[in-house]
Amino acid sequence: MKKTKYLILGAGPAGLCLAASLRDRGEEDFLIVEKEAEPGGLCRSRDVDGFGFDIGGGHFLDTRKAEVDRFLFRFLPEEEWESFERDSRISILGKEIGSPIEANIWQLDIEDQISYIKAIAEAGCVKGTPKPELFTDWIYWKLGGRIAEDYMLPYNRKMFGDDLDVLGTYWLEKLPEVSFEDTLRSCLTGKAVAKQPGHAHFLYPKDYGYGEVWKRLGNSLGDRLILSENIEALDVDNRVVNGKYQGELIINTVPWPAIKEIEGADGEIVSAIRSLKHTAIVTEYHPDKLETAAQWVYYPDPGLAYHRILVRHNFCRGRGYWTETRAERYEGVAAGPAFMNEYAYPLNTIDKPAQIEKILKFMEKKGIYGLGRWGEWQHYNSDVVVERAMGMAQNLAGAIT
């Protein structure tokens, strides 16, 4: 039995940054256990066609959190990153327009602009009607019929599944806030009025995929990082993993349902864990050059299997692009290298907040904490995960005396 003070499950950004942050605080008694043969989790990269390919989809370093950037620059220095202004677009009605759509319908033909504006004017949030509880109703209420039917509903079905009403609406508040007046003003002035969504300004490694920073961080941890060890069993009462690693505290960053055996948790907790839903994606490389200046493009067209494209040659020194496709929609015949990601996005189902709260409260009483996209079952970007890991390291300092 290997015993340690802090046993960290998973070497994605959450686990790696927690470990490095503990070490920054003078703590050396920790272990990370990771099922893959390399660190990085969803942010891992492969060398494809001579340059980095992010196998878990598009990942970038947002520049809004200077403390996070400084932390990661210790492992991949600032001069090895390149800075970009976000250019994300939507392929719709035979055109490629800016995102968010509400701020950029001025780029459509005039008749479509009129139709969209009329539909937005009839939206429930504009007319002051009560906010609906179902996902599809909320989209109509917030954005109007044209945006709902032409973009939001078909795109989200491609990304999350056909039955969107299993999703809650609590997470939709993160959508860019574009008022009816903003949309109208953008059409009259011929320019976007609203703020850019996340990653308005971002960094990406000059000569590598995004996985390079996580690989270097993992390498800095030496033999405290244990690779190729799938986490199959968790003894909650004794805080033992796979019958061979024991922690005074456990910090879990892997998907709770991926742990096959959970001993010491009652039926209600196990049921809550098994109720958590997620989607899988396949990323596929294409060597062609796309005639666009965008770094990524969203495709609501149901006739296309993929839901978005990451245009590598517009943010990396490599060529080509990669598609991201929900696994159930993937056609299975790869044009180039393709990578399957079983756990890609946690689904924000209606009952998720109650279920994950129940799981985390129970586990914390046992000295087990959830962290990151999977430990907290939240669709966090990597910069948010780093910030939360740094905060948890500070909080854990007083958890063991």
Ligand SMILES: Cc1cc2nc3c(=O)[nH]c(=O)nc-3n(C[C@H](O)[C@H](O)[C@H](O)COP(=O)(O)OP(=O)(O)OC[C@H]3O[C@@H](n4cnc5c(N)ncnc54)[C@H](O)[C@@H]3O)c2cc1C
Second form
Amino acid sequence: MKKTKYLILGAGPAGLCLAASLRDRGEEDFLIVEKEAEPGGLCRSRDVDGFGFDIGGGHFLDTRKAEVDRFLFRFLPEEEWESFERDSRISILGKEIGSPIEANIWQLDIEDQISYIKAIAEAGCVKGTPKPELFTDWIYWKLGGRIAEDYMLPYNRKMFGDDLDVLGTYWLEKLPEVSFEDTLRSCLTGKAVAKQPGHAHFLYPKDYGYGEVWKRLGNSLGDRLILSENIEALDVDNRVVNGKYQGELIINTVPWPAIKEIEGADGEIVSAIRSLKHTAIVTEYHPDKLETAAQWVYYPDPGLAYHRILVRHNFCRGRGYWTETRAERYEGVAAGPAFMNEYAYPLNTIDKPAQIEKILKFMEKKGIYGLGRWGEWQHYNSDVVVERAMGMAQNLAGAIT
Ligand SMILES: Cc1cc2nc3c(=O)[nH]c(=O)nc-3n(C[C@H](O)[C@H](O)[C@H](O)COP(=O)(O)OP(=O)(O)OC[C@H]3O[C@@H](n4cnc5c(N)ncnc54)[C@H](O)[C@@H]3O)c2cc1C
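Please give the other form, namely the form predicted together with the ligand, since only the form predicted on its own has been shown so far.
Expanding to the full complex; the earlier chain stays at the top.
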């Protein structure tokens, strides 16, 4: 049995950053166990057609905290990143218009603009009716019938599955807030009037894919990073993994349902773990040049399998583009290399907040903590994961002696 003070499960950004942050605090007694042969999780890149290809989908760094930048620049210095202004678009009604849609319908034909504006004027949130509880109703209520039917509902079905009403509405508050007045003003002035959504400005490595920073971080951990070890069994009472690694504390960043055997958890916890839902995506490379200046484009058209295209030649020196497709919709006729990501999006189902809270409370009593996109089952971006891992290292270091 290999014993350690901090046993970290998973070497994506959460596990890697936690390990490095513990080391920064003088804690050397830790191990990370990872199933893949390389670190980085969803943020990994591979060399495809002479340049980095982000196998987990398009990844851009947009940090809100200076300490997160400082931390990442230690591994990939600031001068090795290029800075961009976001240019993302939506392919709709035969045009490519800006995002968010409510601020950019001025780019549609006049008759379509009139029809969209009339539908927004009829939306429940403009008329002051109560917020609905089901996802589909909420989208109609917030954005009106045209945006709901032409964009939000088909796009979300492509991303998350056909039955959108299994999703809660608690997380929709994060959508960019564009008022009816802003929409009118943008149509009358012919320019977007709204705060940009996330990634308004972002960084991307000049000479590599996004995975480079995580690869370097992983390398810095030396033999404390154990690769190619799939975690299949967790004994919660003894904090033992796969019968061979034991931690005084365990920090889990691996999707809870991916751990097949959980010994010592009662039926209620096991069924809470099994209730957590996710979607898988496939990324697929194409070498062609696209006629767009956008870095990425959203495709709500249900007739196209993919939902988003990342235009690599518009954000790095590599050529070509790649598509992102939910695995069930993927037709498997890759023109170029394709990569499957089983755990891509944690689903914000109606009962998820209660279930994950139950799991985390139970595990904490056993000295096992959930961290990151999967440990906490949240749509965290990598910068948020870094921030949370740094916070956890601060709380843990010195908590056991
Ligand atoms: C399509 C897409 C686009 C995104 N775009 C952005 C973006 O532009 N900017 C941004 O900052 N973030 C983006 N993200 C989010 C980003 O990918 C996550 O924030 C980040 O990867 C979370 O890190 P993590 O360590 O929590 O999880 P992960 O990166 O998923 O890491 C989990 C690790 O656990 C390992 N693991 C899983 N099962 C086992 C097992 N049984 N045994 C051992 N190890 C296991 C995995 O191999 C992996 O290494 C995007 C995500 C997706 C899906």
